[in-house]
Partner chain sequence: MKNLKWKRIAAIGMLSMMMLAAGCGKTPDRAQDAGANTQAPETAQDASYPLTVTDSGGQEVTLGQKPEKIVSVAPNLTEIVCQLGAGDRLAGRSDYCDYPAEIVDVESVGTIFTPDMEKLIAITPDLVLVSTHFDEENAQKLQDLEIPVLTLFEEHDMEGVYAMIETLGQALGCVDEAEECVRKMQDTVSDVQEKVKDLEKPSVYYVVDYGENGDFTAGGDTFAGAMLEMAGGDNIAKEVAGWSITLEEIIEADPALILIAESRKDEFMQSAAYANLTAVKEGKVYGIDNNLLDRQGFRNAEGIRTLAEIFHPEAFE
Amino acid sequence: MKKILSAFLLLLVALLAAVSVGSADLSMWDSLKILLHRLPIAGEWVQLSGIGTVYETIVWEVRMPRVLLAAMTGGILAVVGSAYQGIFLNPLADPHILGVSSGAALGATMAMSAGLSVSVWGLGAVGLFAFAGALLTVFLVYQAAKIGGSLSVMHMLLTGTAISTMLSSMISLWMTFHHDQIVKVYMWTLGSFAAATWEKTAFLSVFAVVGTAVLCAGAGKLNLMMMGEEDAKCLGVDTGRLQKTFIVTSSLLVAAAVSVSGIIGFVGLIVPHCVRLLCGPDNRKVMPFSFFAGAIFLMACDTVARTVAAPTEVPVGVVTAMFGAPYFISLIWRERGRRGS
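Would you pass me the chain only, in the form predicted alone?
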């Protein structure tokens, strides 16, 4: 419990640092006062003397929803990555392994090409179509992987790969007839939180809280299942139900995250690995700490993305790849050296 509290406090410090950095630099103390001033009870006791209303608007209306959205997206991708790696018994499994990102990309591409302008739950047409495309893809993969009414994990992986490849081809074909949208679609697939709003933050927070709670609640059973499906059944675990719960919940989480941020790689792949190095293989520790670590990591990457080339913004997916790819290669080399020794 103390470690969870420490991780939560570290997350708050990282959040405070992230909202303080930008073209209009503020001290962390001033940012803290602005945030406390907005709280219902504490706001009555905190005065903003010496801090202009412009800075208050920047911190609360511009930076805060963006930072929170990045934190929740990072947490979701990391906790789903740890769940997939456990349920598929594959250390290379990541949140996009079932073709969710390709389905979301196709939906977003269609919305951009059609020039639609609607808004539901704080999501614009692109976000809505991305969310719908991701969910439809998961449904197709899930139905195609069923054998005799039961779910086959191996068939899900193979079907996900096949459908993902097919959807990527459809996107390429669609772009052949809509050249004017290529740059916009390409930038969306690299991920960004530039369009963050409080409505999007509220939308994603529902999925983040409920979905993460469901996954963490099943972490103990996942430990047993990783020992072997037959052994888990002997210990009273309904493995089929556990697989369905984890896959459906994880897919919903990823679909929601992708709809507000675009496609961001490496977070769900490397963060769980880092957490396991520190906490061991117990999923009851790995999952909650992965959420905190993923949130901090993506907040840091987004801060770099919006400041390193200001006033131009670098896609956050580029930053995560620059940090994630070298680290992941080092993990592979370390494992290779361990087995060779």
Contents of the next structure:
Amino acid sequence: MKKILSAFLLLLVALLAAVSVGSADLSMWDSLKILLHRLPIAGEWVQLSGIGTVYETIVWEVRMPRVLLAAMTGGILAVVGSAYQGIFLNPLADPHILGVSSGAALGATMAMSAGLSVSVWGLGAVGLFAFAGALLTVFLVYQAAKIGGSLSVMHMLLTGTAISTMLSSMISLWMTFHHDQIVKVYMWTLGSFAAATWEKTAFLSVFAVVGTAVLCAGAGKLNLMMMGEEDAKCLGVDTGRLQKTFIVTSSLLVAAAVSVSGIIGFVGLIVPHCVRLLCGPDNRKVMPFSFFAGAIFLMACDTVARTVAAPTEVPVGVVTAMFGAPYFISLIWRERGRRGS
Amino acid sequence: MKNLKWKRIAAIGMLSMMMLAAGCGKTPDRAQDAGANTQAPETAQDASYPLTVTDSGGQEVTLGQKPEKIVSVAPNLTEIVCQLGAGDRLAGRSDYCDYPAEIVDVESVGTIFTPDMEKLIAITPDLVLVSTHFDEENAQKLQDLEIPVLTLFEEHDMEGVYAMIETLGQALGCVDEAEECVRKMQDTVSDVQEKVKDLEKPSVYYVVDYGENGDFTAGGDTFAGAMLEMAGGDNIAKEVAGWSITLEEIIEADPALILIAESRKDEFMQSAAYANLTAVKEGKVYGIDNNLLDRQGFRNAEGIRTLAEIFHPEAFE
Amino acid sequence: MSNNCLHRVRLDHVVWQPQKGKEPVLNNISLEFFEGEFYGMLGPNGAGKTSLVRQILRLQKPDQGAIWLDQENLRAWDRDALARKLAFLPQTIREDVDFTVWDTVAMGREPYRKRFFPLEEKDREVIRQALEMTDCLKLKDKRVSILSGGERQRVILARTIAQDTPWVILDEPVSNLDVRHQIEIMGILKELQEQGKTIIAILHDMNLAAAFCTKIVIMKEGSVYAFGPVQEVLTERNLEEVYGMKFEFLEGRSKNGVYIVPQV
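Structure of the form predicted in complex with the partner chain, given the form predicted alone:
So here's everything in the complex, that chain up top.
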């Protein structure tokens, strides 16, 4: 419990740090002052004299929602990654494994080509279509995997891979005929938090809080699942129900994350493993810590993405891979050294 | 696994970005209305503000006063702004805006897709000009922050470009300059068309891209394709919709002339795949400044003249 | 005795056929297990011992017939409640999972745990006792993946004990162990029985069965061949019939009278 609390505090510190840096010509201290000014109680003590209102807009309307959105997306991707790795008994499982990303990308592609403009829950047409595409895909995978008997996770993985490949080629086909949309689709698939708004942040936070709580509630049972399905049953786990709960919840989470931020790889795969290397395989620890670690990691990566080559924005997925992979490898080295094997 | 899956998309995407970085500007299917129209008050001969302009997305953009701090996130719109004599009012540009040369001194706010919003807002612009590739959600965000955004999609033909220039002239309070600009363009174009109208049209292939990702050209329904025809050329891809063409079709058509961006000409001529084309063998491959074709604005007229001079040198002694 | 009528496992004409059209693996089995006994289940490979046990654990659904636990159809039980009634010791557990011995044994407490709450002191005490009983206390912080086969077997047994159920079902708990560990584990099971639990163990060593069990079930070709007290069931005739070979019964060589040696 104490550790969870310190992880949460670390997240807050990281959040403050991330909000205090940016490409606008504004000192870290001034950024913090603007942020604190907006908070209840603390706001009374902070004077904003000498800071232009445009900077208030930048910190509060541009930077803050973006940082929060990145944090929640990172948390969601990492916690879903840990859940999938447990439920599919597969260390290579990542949040996109059931075809969610391909479904979302196809939806987004179609919305871009159609040029629709609607807006619900702070999501534009692209986000809404991506959300719908992601959910439809998982539903399709789920139904297809159930054909000819009860649900098996192995079936789901294989079906997911197949459907995901099929959807990807549908995107390629679509783009062959809508050549002018290729760049937009490509930029979307790289993922970005540039278009963050408070509405999107609110939308995603509902999913992040509820979904993560549901997943973490099943963490103990997931431990047993990792010992094998039959072992779990004998220890009192209704494995079918647990799988269903996890897959449905995770899919909703990923669909929501993908629809506001595009496809960001690596976080969901690597962060849970890093957490496991640091605190063991117990999902009661792995899942909540993955959320915090994923949130901090993606927030940091996005901060790099928006500042390192400013004003040009580096795709955040590029940053996650470039910083995450070496760190992950170094953790593995350390672990091997510790075990002396 | 995912990376593999996206490799193809990524490859095509990268290629397109290169094309954009080099030339910037493809005609979207989406700009339904050919040209945007303006709804200025009757007396708006001198563009009295507040002023409402309808952009090519069909949205009404209201300007409280004459814009003095303009950010243009589209290279072609940057060119038009400068042509209308409002270049000194530009306070921000995109990474790709590089013409006229002095514009490079203006601060950049990033790519044409997703600008650095902090930088953009810090400029406190009173008008942001964006084109087809700008992220709609970012445009929405700017509007939410009460920063007017004028979206001018790329057009299908010269009439559309004229309308675009006029709309921009209205918004900037440069109506006269816009009219003057359009008149000059029309003069140039009709002069060229007069000269080439009875001449035999040489077959032309315009290389947009080539190589392992496939061959890309400007089809008959594209803006660049239309320019080739206006300049008195016979586009071998005039039946093509969009940008894709196959090597077989190129060899079959065996164009008399080939046009390509100056920077890629030598590389193209040395490529084995095209060595058997008559135009390559006879040295009829012409390097051009592809921005004249790809960026919609004042320089398109000059582009048509450049093309016509290549197609029919005899008509321009 | 009336108590036994309530707490029992009853199989009622159970048929299980893994594939349609093939011979059933369990062929019309009716059998009753009573509380407080130590059942040893014997029979050649493929006789259906493991399948029978899996039926009782509800890992497989019978094609015909039903199984009753405490007068209630097994299918009506919640998994959670079932796990507080029946504990199972599988032949092996996954070795590639990096849980510590303590964490693994603590899994036995899972059916009793509340979500989001840490282990209660009571649970910790049960785990500690289970570790002590199986002589695993000194291993508690080690990872299961680095243990030897014998140690690992004791750890799973500790987990099964920590589950603290009235019924303990074991699939070959001693077959991969050396003689000393075999005797040790059988002794622990006997201790559990004496504490009032009911043990059902699939065994291969009939002398161990004879020494520790109170009742024997012999299975052959998907049916129960013999069922009853040790002396009545472990006879020369029964064993010859079931295994299709000769056995020699050496009198007076062990504490319960006979030592059974297969004739080579």
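Everything numeric here is computed off the predicted structure, so don't read it as measured data. If you superpose the two forms and keep the largest set of C-alpha atoms that fall within 1.5 Å, you have the rigid core. Positions refer to the first chain, counted from 1.
Asks: Does residue 309 show a Cα shift reaching 2 Å between the two forms after rigid-core superposition?
Replies: Superposed on the core, residue 309 moves its C-alpha less than 2 Å between the two forms.
Asks: My question is whether residue 296 is one of the residues whose C-alpha shifts by 2 Å or more between the two forms, given a fit on the rigid core.
Replies: No: residue 296 shifts by under 2 Å between the two forms.
Asks: Any CA movement of 2 Å or more for residue 34 between the two forms, core superposed?
Replies: Yes; that C-alpha moves by at least 2 Å between the two forms.
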